[in-house]
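Next up is one chain by itself, shown in structure tokens, the form predicted on its own.
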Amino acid sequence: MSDLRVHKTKYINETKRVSFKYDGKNYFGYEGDTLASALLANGVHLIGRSFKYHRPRGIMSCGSEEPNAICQIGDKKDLTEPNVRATELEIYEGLEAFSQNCWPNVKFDIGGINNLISPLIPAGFYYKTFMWPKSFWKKVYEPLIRMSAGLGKSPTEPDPDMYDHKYVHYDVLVIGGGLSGIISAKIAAKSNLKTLLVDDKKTIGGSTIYQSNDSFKIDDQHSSKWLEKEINEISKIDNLTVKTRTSIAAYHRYNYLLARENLTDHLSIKDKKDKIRQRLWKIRAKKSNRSDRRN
């Protein structure tokens, strides 16, 4: 497994192995791995199939923009969750994930026949094909469309998890914990403004956390050292709050924003018990600044 990793990083704890299942097969990753990084480290590259033609698809990105590695989590009726991006899910002990939109499995998908007949089913073919004969709609066309629509399977039982919400007010909200986000939040907080910095990853730093080469320098010091120093410094600022594993979901008028914080999705199944899974933050900010997390 470790032979397939690009390089070692302090953000992956290679002293703690985590077992998980993907498509019924047992794998091991390390604490801090996402499902995507753990699968790649285990040599798993075929993750899913395209929606229409069922062409093979692999991992393309490392965040919320991932279009292919979309998985089903859990197979129990009350615990299953569809359409979870493998690039955003941190692995935990007991995790069970499955590929979607394929049958009987992702390697041999019967739906792949659509790729062979793709010239016969171009974009928009259904607008004319399913119009006649009219009597076929209810008993043939509609059931067929419903069977092929969607990717994952929705849960059929009530959600057993607990959720919470809170209202907060800040002078400045900075979205994205990359270099520009850290600097912006630091300047705002040191200007006596109550500041909130949010990032969807487990740690702030953006692409800087992946820079292992000594050629990456900021203020004549290695970028990782600079980042470590800045994180330690902003953690001591009283009027600056940093929220990780938190994604902005909506931006309404008058700087009213909604954010979702994952509290226990990265914990093992036994550690999740009786704990709040996610919190919805209802934020009112005097000033909103969206920074680029990749900087």
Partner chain sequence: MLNTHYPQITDNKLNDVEISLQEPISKINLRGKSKEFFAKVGKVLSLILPNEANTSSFSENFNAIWLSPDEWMVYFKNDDEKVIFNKLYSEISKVNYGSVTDISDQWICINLKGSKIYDILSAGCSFNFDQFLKTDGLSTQTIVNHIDVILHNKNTYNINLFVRRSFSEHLCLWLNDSAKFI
The other form holds:
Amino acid sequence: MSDLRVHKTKYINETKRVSFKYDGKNYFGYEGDTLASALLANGVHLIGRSFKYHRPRGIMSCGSEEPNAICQIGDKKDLTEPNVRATELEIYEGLEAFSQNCWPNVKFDIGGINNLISPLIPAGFYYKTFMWPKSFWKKVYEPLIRMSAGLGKSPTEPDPDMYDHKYVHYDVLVIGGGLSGIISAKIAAKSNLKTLLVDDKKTIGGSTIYQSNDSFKIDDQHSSKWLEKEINEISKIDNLTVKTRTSIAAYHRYNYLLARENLTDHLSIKDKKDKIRQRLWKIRAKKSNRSDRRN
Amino acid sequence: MLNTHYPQITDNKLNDVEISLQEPISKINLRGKSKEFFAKVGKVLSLILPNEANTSSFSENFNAIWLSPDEWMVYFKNDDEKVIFNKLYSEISKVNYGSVTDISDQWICINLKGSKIYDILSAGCSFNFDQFLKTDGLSTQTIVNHIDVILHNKNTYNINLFVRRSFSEHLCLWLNDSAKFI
Amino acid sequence: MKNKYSIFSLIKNAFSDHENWQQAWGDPEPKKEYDAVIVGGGGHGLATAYYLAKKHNLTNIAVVEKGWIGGGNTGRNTTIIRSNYLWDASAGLYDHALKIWENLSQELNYNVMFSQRGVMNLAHNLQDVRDLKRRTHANRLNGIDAIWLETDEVKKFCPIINTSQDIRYPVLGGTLQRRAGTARHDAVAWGYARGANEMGVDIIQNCEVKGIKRNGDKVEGLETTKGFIKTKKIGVVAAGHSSVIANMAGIKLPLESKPLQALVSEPVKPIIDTVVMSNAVHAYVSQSDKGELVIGAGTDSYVSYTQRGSHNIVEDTLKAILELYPIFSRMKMLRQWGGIVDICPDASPIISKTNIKGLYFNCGWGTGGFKATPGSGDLFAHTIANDEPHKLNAAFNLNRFVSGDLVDEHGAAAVAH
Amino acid sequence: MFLINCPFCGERDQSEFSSGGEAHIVRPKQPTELSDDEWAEFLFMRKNIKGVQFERWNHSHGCRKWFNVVRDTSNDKIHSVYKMGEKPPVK
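Output the form predicted in complex with the partner chain next; the form predicted on its own has already been displayed.
Shown next: the complete complex, the earlier chain at its head.
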């Protein structure tokens, strides 16, 4: 284990080891790790290759904004999933992840040749060439271009998993369960408004929950401590629903939003069985002035 | 040939949802606007048709659901359904006060009971049940899983759902399926 | 004279870090007067300008575009190109375009990546089978390559389709046009812009038309956000906004503008090597050279200029996609968008003069204009230059809505209108 | 996916409704007297407005009544809803 790991946060349970495979090699992390944090803790930094020039890529962020650390999960023909961000996937017992867009492997990638000839293939180069001789476009050039298309691989057999969807109506929808989101949701719910708070992470609290030193204080307490109390309090409010592992996917007119809730992607393979994998929430939040301005 | 099959309802007690077929019951569609129309309906059914949208009214034997400003559905359990229909028909349709149509075979009534019934419906229905579930007697026409339905809130967490016979089998399968995964 | 694009020019420019490429088209201010002005800098508009300059020696012309070129439906479609339409008039029009597509990259010296990977149309019920077989026969009589495929041949041509006969809409066969395929949509606009600009056409972006000045039954010019432009000929190629321009000239068109949606998945390695369309279940899909699955959804039923559309339309399309391609269930959609399509009652376009002298309209392409881009430009240029339609677009005049000579292509249009 | 306030049933999701296109297109009183141009105008020509438009909608999965909607087609904002036969609100 490299010493990149920050010990003593309660969000990683260091008593519970979880083993997983990355590119065929066995590693272990702890319960609460994302694939990205577990890989970093194991000293693995090279995760993928860039789309065109196949330049080496590592982990750059810690959430849905991750542009680099994108993996193929699983190798079963029906269950494999392409283009999963390592920063979003929680590790589970039996997880198998693979680097993408490289051959034969991520460290030595033949496609890296593209990087060497990158001066020849600037943005939009294909509009300027491959026109002669004409018959070569169909037989040679385009097949070559298509060979280098794509990042991950599509499954090749039908998906055995189950999915669900549901319409819900709320007075207030709060997107993002950080400090401000939690307080907004609390105030809304206490003002007798039916409120939904969604966050894409497994716990709400945002980055505040990690702030446990004297530089971050609210009401003379470490802000993580302070927020913990608030989180505890909102869990008792009747007309406030909190959905974690839920990310907003679309904003349509009249405050109609779509959210994807991940229900089993973090569970071990045997615990996933017979459960709904994801649920699409079709959320209608009450029309507000703000949304009108958005219109 | 006329389809007179009823949907098979199995596994009807799942996750505190009880689904049961409420058949046979009689259903009559009433349309009219005139004073005489309301008077005749009142006389035959001893019932005042609801004039407020999305509501219903009832008398000892009959339930009447508002469908549109000049249209209602009356449903009732009756061993001799034709008697009521014939009475209404001769007092209203025949004398052009309005129209009376027997729709007993067209629509099927399914009863849903239990604290999770609205969770099931919400899986395929964009209707906002917040008010509906709080008030006994409310009714609504909407879509559940792409199928037209009429819903009637009998009392707390107990609703009658009406669906066209040809869609009923499919809807029941869907309801059962959804009930497994609330 | 523009520099020629080739592998050699790429190598040459690599030495100067690609900083010395010539501008592909300029950014001029409008002149006071032009011989003709094209309203709308999409594929059709730019192609019209290109052919006006190339074939009709009209080089004192401008294309005015309210946004950026290719930013409307040209940049929003699913890039399908085919010519297997039912009626003779349509066959003539769309196959004329297809023939130009086949040499377009060489003609423009700009690789539009026209890819003849075939377009398959699936039949899901007996009426589909009859309709598609009829269309196949009609196509062949018009010299358009089309064949009928039985279910097993469909499966062979595109193995990932679920051809099981116990799904809700089983595949009962399909037609295949091998010469059909896709092209790189942006490149089409850019290639025509570069070609037109080379011959002297002014391409004026960020220039919105605000009014059309008429003198009696003649046009005199355009009010734009960049000032008044005097011209005797105005060719309107404004797609979803055609009615807006028509209203400025004081005429009405038989059009309704509706959002048509499309979406693409995250890029994956090649998995589908052709274009498959399926009108009955409303799903069509292909895979771009970048690896994204390109999926076409339907139009909304109401008039809207919002370029977004309702979610239930996309949801229904994806349901159909998953029934036909259950392997795509775990794929994630990357982005979704809408384009505003102008739909004619007969699902055929209008390339026509109007009652106002010097005012021409090229519109009504509905959900399938991209495929016609070169042909549409060529024929519209002919109509503007000669003040008479070419024989290939004579049937697509505005007067057909008065005379009743409609060209009913609802069956062959990509999306149910 | 907008919400439409049905004048009979109240606010419902757009998916319960069908659009009937432009409103207040009056059916010719004397169809036999019409010229071809007038027929074309009645049958096919539409204002197709970008902006505030008067249109007809039907609550096809609810009360099945037709009514009128004033909607801005450039942002789908509904300004008002009124019953058939009622006087349209002034713009």
